[in-house]
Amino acid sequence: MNALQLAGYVAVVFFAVSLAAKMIKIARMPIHIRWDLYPIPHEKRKGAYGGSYFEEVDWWTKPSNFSRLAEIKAMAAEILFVQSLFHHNRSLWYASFPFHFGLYCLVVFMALLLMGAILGAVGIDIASGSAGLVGPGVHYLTLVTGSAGWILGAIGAVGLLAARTFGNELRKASVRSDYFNLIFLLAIFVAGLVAWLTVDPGYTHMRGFVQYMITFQPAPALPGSVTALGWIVIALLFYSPFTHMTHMFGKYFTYHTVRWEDHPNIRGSKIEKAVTEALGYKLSWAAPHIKKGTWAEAATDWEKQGNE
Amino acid sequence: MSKDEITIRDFCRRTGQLVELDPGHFLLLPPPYDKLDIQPKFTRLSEENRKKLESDLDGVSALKFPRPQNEDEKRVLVEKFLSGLKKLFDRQENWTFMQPLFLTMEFCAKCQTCAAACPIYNESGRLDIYRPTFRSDILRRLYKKYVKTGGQFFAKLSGNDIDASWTMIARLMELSYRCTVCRRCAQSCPIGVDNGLVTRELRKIFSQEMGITVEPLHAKGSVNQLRTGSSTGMSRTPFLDNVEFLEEEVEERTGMKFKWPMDKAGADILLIHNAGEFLAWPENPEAFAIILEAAGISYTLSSDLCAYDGVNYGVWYDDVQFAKVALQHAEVARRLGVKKIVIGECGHAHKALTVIADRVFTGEHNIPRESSMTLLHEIIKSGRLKLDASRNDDMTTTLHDPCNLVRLMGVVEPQREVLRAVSNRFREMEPHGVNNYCCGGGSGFAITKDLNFPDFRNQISSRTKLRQILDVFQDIIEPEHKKYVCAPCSNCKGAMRDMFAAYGLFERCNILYGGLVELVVNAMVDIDKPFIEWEWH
């Protein structure tokens, strides 16, 4: 095996398990008071311009408004079209927008890579001439996305290194990080453009790699710029989970656990029982007007606080 | 970079005041306030305030911090202040605000889509130190360098490098009470990070850690309440003697005869109002009492500890302070055995009670809370009362959307509804609804009345609303024409009486502000004389 793919094991390995324990940290996190910000889709009818179930009288005898269709749709907007920013800083969104839907044709397109490399694993051949629709399927699928990938990516790459380097308030903001953060991200886009359009048109040398990675198989070495775009995108997976890179990730709870979380605390449910939790907490903020000991002790100081 | 522009690294290092507020550099208002002549001055510090108290950020002091005396004081200010950043990240310390603020930590990818959001910043010129993520960008590269494994390290390879001086700490501490928390940042930003959370943690290291608070939310908001009855001062005997008053004025303003429920056991509603209402603004309980009478409702006011007085400024600076505020109002509902409270004409005190105590109330505390904008709507819809609309047609009328209540809470229609029903003339802000610009009061700025904030709120943060106002009326801003400005929320009028005033706003352009209730008995038609009393109070 060479160093490409010993680098590539321990980087994908690498990825998962910071990843994964960066989300598992986060998901494990106590209970934290409610903090809604409206409009939330979720909400059937009044999410359209932010009403809440709190418009009710009584509002908790009356049935859950809760539409689960509603919130997929406003998450699909965003995630795919970055429906925020489209509304909010339309100058930035032409830059945001294709870089990250190159980035999202990559991961589509490394989905394909994998598949196709599992494919011909057990001898399906990925190609345009090949038999059947599978394979040419594949193929193509794996041609549009990879290439619009690195194109989207490259362009709003660019774009938004412009708009951090001449853009008054974004250059204000932006530290070394974040210029190194983009140039990182381009130079996978470049070296993943420059493989295709010189050494692998039909990205089989790419394919050929993941299917010797995942059969544990001593990879051949490949060529120049394909190899050059192995190592920027394992240094990537070493790199991306310490940065604000895994956003995409930390979306799901800042929407979800955060700005969406409107669940009421209904007596006796799992939520009455983690605040019941958390108010037996300890904790030391040192002001005097803080009594030491748990949360509901503290919260609960009301003589002492009345004979100061 | 511009001579004017502020790094993150001049705000920690350059010495003396970093910024001097200059009214001519602020954004130009819609006429007749279009003339920097007939704007409000800037007051400065005089100079023994500037030596004697922090004020190096903006010249401006809502805290009223003195400045330490010597090395080692400063040395000691520190050090509460790294220890207090650290419990920010605890999961026992802070588990009521550790998992968003992590988030916001962890996340922001710095695209400044908030800048565009925030009234404070945009109506400042654009200075760099009130942009959103300024201060956020200086807690995160804190919270890398002195609470993350290996900080110190990374914090030198990101180029994120700052330490933590006094200079620094003093400028933040007075930033964090710079921004209303209205969360208009927070709701544009794409990745959902909370730059005006940032805010809100920031100011529970002072409080909760080094006791730093701003007088009026703290010794004379919060601890006042808990100790008296109210944030007011207004403790249980005044208290019964102004509702007593205040039955009489009804008595002689409507002709209705009639005591007002107090401390009744097994009534269905327990109404708490904010209770500088009863001092500032009595027709506004007085028209709750009205309209409730009229439709026979089953409620009590209390005369308890902190059950007259729906406030509960913690939410804004202090969670330990919220909790026993909030515990004191859900305490006094459990023993008067009512259904559910209902919350009078105040933002904050509805986010409070609803929103943030649900992860505070358990068990016999867990008593259902709504909003009056609800129980007016449905009160207007059942026909209970008899209506007129045209009664109100002499004024225009428009519609202040609180923050707490509507961006924070989604109550948004009901106050349109009852808001529609009532008046003939009402004509809507833009943006309105969930987009709405904060009165410039949020987060405490109304009641803090000390120095020369009152002119930071009145011609920085409250700028946008005035804007938005004079917008809505701008074909007939000429004074004779009456227009009212409805505001149910107690605070965004406690904003607005300072605002309007420094303005002249009801002597130039004849416009009033008030709460919806009142435009409500305003209409009612078994009431002979107009309730609204047109004229400036």
Given for the second form:
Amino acid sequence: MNALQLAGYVAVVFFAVSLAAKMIKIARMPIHIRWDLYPIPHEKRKGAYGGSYFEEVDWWTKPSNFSRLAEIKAMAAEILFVQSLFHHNRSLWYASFPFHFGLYCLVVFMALLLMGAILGAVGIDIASGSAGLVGPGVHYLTLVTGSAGWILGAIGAVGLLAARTFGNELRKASVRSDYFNLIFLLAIFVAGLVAWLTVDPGYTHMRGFVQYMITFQPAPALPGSVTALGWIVIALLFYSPFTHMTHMFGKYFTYHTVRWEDHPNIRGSKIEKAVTEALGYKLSWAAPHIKKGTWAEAATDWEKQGNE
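If the one shown is the form predicted in complex with its partner chain, what is the structure of the form predicted on its own?
Lone chain follows.
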């Protein structure tokens, strides 16, 4: 096996383990402070106007009537189309939408490369002229998602770099890693575009490399531009778990345990247990009006001060 293939195995395992550890860490974090930001889409017949089951008389005596389907629809609109940015910051959306949609296209593209590699390993030819519907279907879907991903991603990355560089408010909120991450991703989009346009128009080299990977057979040398793309992607797999670039995987927690969490804190519930545990944590900071101790002591001291 060549160095690229060996590094590919290590990078994939490292990324999967690091990401899993990150998700477990987030899941075990203390309960988040309630936001109660409405509208909450899982409120049946009330989500549309920002209502809540708290409006009902004796709501604590009635069973929950939440809609998971409404949550999924709201999340899909936000994730796929960056809906909030569209409504609240349209000028930035023009760069953010192609950037994110390009990334989603490339996620599907990689899944199709894997599918094509598996089909190739069992003898199904992936090409425009191959027999049946599966081979041509995977070929054309790979072609469309890959090409769209490189182009949209590059346009979006350039647009976001320009917005952070020339936009007064966004520039003040940006740090060096924001620029570095965008340039890193732009390098991948450009490398993929160059490889596609110059030596791999049907993605046969990339699909073939994946097939060698999953069958644990030594891969032959790849064209220079495809090799360069492979090394940049491997570097991203090692780097991204330590950055906010993996925030897409934390969307579930952002929505379900923070933004849309409106379950009541009733006696004997999991929420009551989590709040009690959080009140026992030690404060790691102090201020003139806050003395060191537990969160419970800080809350009661503040209450006493307010009553004086």
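Residue numbers count along the first chain shown, from 1. Definition used throughout: the rigid core is the maximal C-alpha set that superposes within 1.5 Å between two forms. Note that this is a predicted model, so its numbers are computed, not measured.
The rigid-core alignment places the CA of Ile33 2 Å or more apart between the two forms. Lys270 is among the residues whose C-alpha shifts by 2 Å or more between the two forms once the rigid core is aligned.
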